[in-house]
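Presented below, as structure tokens, is a lone chain in the form predicted alone.
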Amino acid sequence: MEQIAYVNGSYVPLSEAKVSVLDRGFLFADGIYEVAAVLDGKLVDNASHLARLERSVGEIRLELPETIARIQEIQKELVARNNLVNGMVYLEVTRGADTGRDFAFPKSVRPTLVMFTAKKDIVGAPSAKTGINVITVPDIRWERRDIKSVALLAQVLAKQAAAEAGAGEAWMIQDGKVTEGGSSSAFILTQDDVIVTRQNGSEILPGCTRKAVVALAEERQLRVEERAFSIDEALAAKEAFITSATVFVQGVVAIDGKKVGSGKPGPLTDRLREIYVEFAKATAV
């Protein structure tokens, strides 16, 4: 059975899911997106993702065409219609399609809202056991990385460089410090057992999984410092890992071909992954 997508009020086969060539998401990357994980047919930490959606659209003065409650209803309906057990729901909202191409915001144009699902076994992913290698690349993105914009060209180039190097992720570097991964938040565990991840600000996206992992670690009296760290510090660390909605917690075992710690996902990384999966299953809606 063909996958079902949602486009501006209609549920349609994915092959028929289309928007105008004049849509501002296509012409200007004038839009926001979110990705929510699905476990056992339920949405993981979705309130956090929808809160970030509201913040991001607010930052670019884009009104949502539906209420947050209605958006969650659509997400759940897509999960049901596609018989999705494990995977993700992708959501994108743009400023809509005008009658021509003009940089200024159009008037009286309804925003575009599209959603679709994809299958993925996040919990059982082989890379969760083996860990991943990462490479480093310069961070060439714009200065408002806290907005979850669909303008992802810099991340595309970073992820392509990682793919060509046989790595699972790229860590982006600015002023000698790690900002974040191409599609993930970056963490290290220092030799004195401090979990370090960059503080929120305009330099990084406020990751929902990152936020949850930090809270879960602090609940267990683990030491967490939110600050920038260098690659040298990462290479000297006991462990390194990434977090995101589509990998949860995943060990980083090498950076630019140099081993991190034992060269395998460390015990804290594995434990945080277990804790997060427990949290995800217990709180999914």
Given for the second form:
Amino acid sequence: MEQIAYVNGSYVPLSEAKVSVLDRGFLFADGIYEVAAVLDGKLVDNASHLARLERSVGEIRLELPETIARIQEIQKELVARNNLVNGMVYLEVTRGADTGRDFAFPKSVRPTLVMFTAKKDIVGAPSAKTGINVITVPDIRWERRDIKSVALLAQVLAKQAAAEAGAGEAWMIQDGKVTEGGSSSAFILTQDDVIVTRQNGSEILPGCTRKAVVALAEERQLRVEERAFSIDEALAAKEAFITSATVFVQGVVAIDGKKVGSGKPGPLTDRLREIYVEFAKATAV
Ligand code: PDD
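Compare with the form predicted alone: the form predicted in complex with N-(5'-phosphopyridoxyl)-D-alanine (PDD):
What follows is the entire complex, opening with the chain shown before.
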């Protein structure tokens, strides 16, 4: 059966889910998105994703066309209509379609809200066992990476370079330090057992999975330091991993072809993955 998408108030077959060529998401990347995981038919850490959505739209002065409560209802309805068990819900809100291509905000134009779902076995993904290779690329993005904007061209190019190199992610580098992955947060475990991930700020997206993993680690008395790290430090680390809604916690076993730690996902990575999956299942709505 064909997937069902949501477009501005209607549930429609995915192939019929369309927006105008004048939509500002299409013309200017004038929009915000969120991706929430679905486990056993329930939304994972969704309050955190919706809080970030509210913050992102506020930062670009875009008014949501629906309340946050209603958005969650639509997400759930879409999961139900698609009989989605494991995967994700994608949602995007743009500043809508005006009658022409004016850069400044249009007046009295209703924002566009679209959603669709995709299947993915995040918990059982083979890469959880093998880990992934990453490559490094310069971080060429704009200066407000804390906003989850749909302007993802730099990440498209970074992740394409990774794919061509047989790697699962690209780590972006600015001033000699890792900012984050193309679509994930970056972590290392130092030789003295400190979990290091870059501090939030305008240089990175405040990852929802990152936030939960940091809190879960701290609750277990694991040492966490939020600061920038270099590739040399990552190559000298015991372990490295990434986090995101679409992979949860995922081991990084090589950077630019050089082995990290044992060359396999490390024990702390495996443990944090288990802890996160447990948290995700226990708190999903
Ligand atoms: N990306 N950093 C960037 C640049 C991201 O695009 C993402 C998520 C993350 C991790 O955030 P979270 O833990 O909230 O998913 C960090 C989503 C999954 C995507 O673009 O598909």
